[in-house]
Each structure stands twice: as structure tokens, then as C-alpha cells.
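One chain is shown next in C-alpha cells, namely the form predicted alone.
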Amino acid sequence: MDLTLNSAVMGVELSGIRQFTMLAKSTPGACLLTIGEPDLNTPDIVKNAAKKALDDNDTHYPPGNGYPYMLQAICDFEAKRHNLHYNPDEVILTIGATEGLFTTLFAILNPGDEVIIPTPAFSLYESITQLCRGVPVALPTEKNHFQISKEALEAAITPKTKAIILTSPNNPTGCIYTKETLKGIHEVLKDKPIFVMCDEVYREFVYTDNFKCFSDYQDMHDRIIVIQSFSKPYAMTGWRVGYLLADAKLRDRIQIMHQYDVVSAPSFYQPACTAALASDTTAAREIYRGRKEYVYDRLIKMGLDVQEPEGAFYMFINIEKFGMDSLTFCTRMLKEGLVGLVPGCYFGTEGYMRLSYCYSDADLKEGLDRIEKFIKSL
């Protein structure tokens, strides 16, 4: 008897980032700078709110999209913090940003629809697009300082283009889109029936005052979907909670997938998430800013080519001069130098490797010492 599975599932591999991290973890004595997970702990005010909710027996089914007070808190936060104006009927509390991305793409894609993904990019975008029967279309940016040009975007658009995913600050580069880049994207897309998914999970970690997001273009409100997460800014990776913002008519359809996929985010999380939104992330941002400056200075002194990030907590390091593909280079550095970074091939861009600097100062120093020793041995 031949049993068959969903062909979309059969065509997608497990995350290369996770696989390489597992390889690094299984390498005795290795120093890991791979995963983008804050080394900070969830703030006590957030944990205490969840504990109180449990003590108050807030353990029953909540409304599918989130409690009314939770949705209002998100709207108030976005209006005050980012000048984005949404109503509670335009919000869904999700199981992390990942569910927000998956739920949205499932809701908008028909088989064969194309999704433009500027690369380098988090590999999850490509995989989810394929699982939703869409076609990922890479839009390389490494030759343009990781910015999207109008000409390149126009060339990538076809009659089958349904959406584009924009990530700023970016994973893996840490770069942000300039105002000129965003203006160009807007000029290309403003009159086209193309959805714009704005993955803004690193928006609280920006190290410049010269910052603008595409979601600010609210003349495209009916086509913009904002994806957010509590994981990075509030050190809540294990909580698996985020939210999406979308025009009410669009959100009405996205909630169908959300309802049948996960039903709802957990009830007792929601007081904790409300507390998180009311907390101050400045201290965490300044910790990462200091680490960014230290890591960037060390890499430049090593003679490595890297563009200084303006957000998130990653460095995307050019290793083309060493004459190896990124998987070979990173594997050798792991085995010979006992330090793990993620190969650029897992972000759709060869000739680079990603360093995460959301590790402790001691781990960063040790890891950078090992990188320096390894490249000197080549």
C-alpha cells in the first residue's frame, strides 16, 4: 500500500538555521552565535501578570482574536508608539509572528500566486509560501547595500504577483530600508493589487532616529498587513505570542484561518502581553546597541567586510574573499575554530554568514576571539 502525503509538505525541508544550530550544539566545546534569541529574561512585571491570571483562573476559552482589552491595548500601543491607527476589529492576537505570517499567506494566496521576498531573508518566508501553494520569488539586494531599487522591484513583478514581504529592521542583515527605498517601493506598488506584508518584529530595536516603516503609508491600508511579535522586544520567545494588523475586511477573512488553525492565543497570556506593551524596552535596546558597536568594531579590525546594522541584533558578514561557499566556510569554522555562525545560504544569499549578538558579552568576546583565530589560520 502506497501512502502519499501533501506534496507541499514533501517539498519543504526543516529549517537550515535550526539544523546548523543543532550541529553546533552537538560539537563539544563550540561557542554558538547562531540563534536570534535574547539572552535576557522576560521582565518580572510580565511574568507576574501571567501568574496572577492563573491564580484568578483565567484559564478558559478567550475570544478567538483576543480579549477586547488586549486588542485595545495593541491599538493604543501602535498609535502612541508608531503613529499607526488601527481599530480592535483590525487586530488578531497570534501564536507568534510565525502564525501571523502563515495565517495571512494562507488567506491571500491561491495556488501559483507569487510572493516577492527580498533576499537575504529569513528562510521561513520561502517555506511558508511554498506550504501555502505559492511561489516564492527572490529579489536580491546584496549588490545594492541591501536596499530595494525601484527597477529591481518592477522587474520582479508579474501578473501572478500577489504579495511582497518587507522586513525592516532586517534579519539577517540588521539593515533598515531608507526613506528613499520606501518611497520607491510605494511608487511602484501604490496602484497595484499587491499585498504588502510588513514584518516588524525588530522595530523596537532601532539604533537611529532616521527610521521609517512601509506601514506608515496608510493610503495603502487595505493592502498592508503588519506582523508583530512579543518575542524579541520583551524577551518572550518561549511564550509564542504576537499579533497582526490588517484592514477590517481583510482581517475578517484572515480570522477564518486563524480560528480553524489555532482557535485563539492562550487566555492567561493576555494580561501578561498587556503588561509588556506598557513596559519600557529602552534598557534592552541600549544593551544591544553596545554589543552591536563592540562586535562591529572587532569585525572591522579583523579585516572582515560587514555593513554596520541600524537595527535588530545581527551582523551579515561577507566571506567571499575566502573562496569558499558559506556552508563550507561555516562548517570548517565550527569544526576547526569551535565557533558557530549561520551560513548565508540559509538566507538565500551566498558568500555571507550571520552572527547573532544577542548573546552575553563574555560569549561574544570568546566567539569573536575564535573567529579571529580561525580566519588567521586560513
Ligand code: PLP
Contents of the next structure:
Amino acid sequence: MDLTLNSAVMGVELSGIRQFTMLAKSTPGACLLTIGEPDLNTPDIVKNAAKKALDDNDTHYPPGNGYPYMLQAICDFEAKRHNLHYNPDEVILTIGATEGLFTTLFAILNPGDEVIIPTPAFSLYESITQLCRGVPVALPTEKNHFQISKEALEAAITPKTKAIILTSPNNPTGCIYTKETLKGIHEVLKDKPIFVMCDEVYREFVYTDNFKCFSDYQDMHDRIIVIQSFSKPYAMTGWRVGYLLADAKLRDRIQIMHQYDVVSAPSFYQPACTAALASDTTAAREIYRGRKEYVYDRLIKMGLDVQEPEGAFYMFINIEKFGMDSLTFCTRMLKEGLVGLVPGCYFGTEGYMRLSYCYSDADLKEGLDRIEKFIKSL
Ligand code: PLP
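What would the structure be for the form predicted together with this ligand, rather than the form predicted alone?
Below, the chain from earlier opens the complete complex, with every other chain and molecule after it.
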């Protein structure tokens, strides 16, 4: 029978990163540095809180946006840790940052509205924008040390621009936006009817004291949406839980989508998430900082061109000098050198590959030895 499906769904493919990772995983003997998730485990204090909640039969429908104590814990955490001030009626506990991104874009976009996505970027932004019938507009940053210039931003804005997504620290570059960059973005956007979605899922993994987020510009409180996640800081990727922060009036509309799509985040997670917010992430951050220094040093000694990251757990390595597109390069490196990195094309930027250092010291050493051997063989 000739049945048609939603054209937006038909227009989007499965994640290229996942497909490449599957290829890498099925390559016998390959050492993978592809995955963007902590190799550490969820802290016991968090797991125990969920176990206790189950034993206490906290297994019924919770309030749609989260239990009041959960929303308050998020507000307290953001105020204390980041000096970011939101009220409980400005929070939604979501199914990971991914639902936060989807729910927000669905709530704010009309068909044909444009979303500016500085590239390289987390590939979900483009797909989710298309699924919400918006139009992704890439704003390339690789020629500007992965910073957004005022001129480039102004040139990307049209009467159809509805939102911009800012990711700092960034996936895949690990770079953070400088204060000058943020000031420039603020000057361009402060009087414009454009939403600013601040994806801050790597905010706990910053390796400099000189860090500021765009969400700090609270004069734009009515247009800023902060997207957060428990996945990375507390090694909780499989739990699928995050939150978003938005001005109460806007949050009230975003919650419509959230309630009809997922109803709520799971009830018995919420004591666990509260315990996570109260836990100390310093030890994890220091582990990643040590790995970053080791990996950066090795890549530079190999003669590779990479900008030293100041956050997250990725490095975006320039491979233009090898004269191959990133998919060809990474596929050859996987097959011939038995080491897997993610091609830059999956982040919207050719000529690069992403290394994740969410791996043990031994795996990182092995992976880097193999990269070195492979590039010497070219
Ligand atoms: N935002 C960025 C920048 C990410 O890198 C990721 C995951 O890799 C997400 C959002 C999704 O996070 P979650 O696991 O909370 O859905």
C-alpha cells in the first residue's frame, strides 16, 4: 500500500557518528577514541538514592516538570555554582539535554524559521531543527579559532532567524567562547527577537578560571534557554536526564510540548539527581584535565595541528595537510591503522577529526601510538 510518512522524518538520516562508531566497533582489533561519554561510572551515592527511591515505591507519576524539591535543588545548584538565578517555575526536568533541545526548538519554531548553528557542531542540532521544520543555518568558525565574530553573526542573521545555539565548552572542539566573543554576540543580539539556546552540558568540565557563559547575560532572560544534562558531569548518560531553564512565560509554553511528548522525567530518578547535584565533580574534572594535557602534548609532538581545548573532553585535529576528506582519512586510519576517530564531516566541518579522551590512560597511549604510526605511513 502506498503510505506516506512525515516528510520531515523522511528528510533526516540516522546519526552519522553512531554509524561510524558501529563500523569502528565491528573492526576487529580496533582501538576506539570515538565515544563522547565518561568512562567513569555513576557515583554510588547517586545509584543508592535511586535504589532507595524504588524501595520506597517512588514509582508513580511525578509532576510533569519535576518534583518541587528537584526544581528547587536545580535552582539552588545553579545559583550557588554558576551564579545563575532562576525560580522553580522556570525549570523543566527533561529526558536528557536531547529532549531539552527538541522540546525547546519544537516550542519556538514555525515552519521555515532559521536556526543559526555555529559549526563545527553537535550533529543533533541540525537534525532536530529539520524535524521541527526549521532551517539550520551554519555559521562556520574554523577560520576564526572556533570563535564567532560579530561580522559573521550579523551576516548570518535574516528576518527569518528565530534562534541561535551556543555550545561552550564545545563538542567537538573543546573550545570555550572568549569574553570578547560573548560580548560581541551580546551586542549583536541584545535588541533582536532571537532566542539564544545555551547548551551548557560540559560546563562542569572547564580547565581555565577565565570562563563565562552567554547565559550570564541575564538582561536577555526572556530569550535565553539554558540546556543542561546529568549525562556528562555525573557519568549518567544511560539515565537520560537533564533540565532546561527558561523565563516562566516561555517555560509555560515549552512544557506543553514536554507534557504531551514524555509526560515527565522518571519519578525515582529525582532523589538520585538531587544527590548528583550535591556531589563534587572535582576529581572527575582533574582526571580529564590530566588526559587533555597528555593527549595535546602527544598530538603536537606528532606535528598535528590542534587548538588546545579549555573544556569538555574532545580535541578537533586538523588533517587538511593529508589531502583527503575526513571520512576517507578516518576510514583508512580505522582499517589500516586500527584506530577510530570521528570524521569532522559529521560535525559540519571538513578537514578535521574528533578525538575523545574519555578513555583510560592505557587506551589513550595505545590509540595515540597507532595514530602516530598511521600518519608516518602516509
Ligand atoms: N549537547 C551536547 C553538546 C552534547 O555533546 C550532547 C551529547 O553528546 C548532548 C547535548 C546530549 O546530552 P544528553 O545525553 O543529556 O541527551
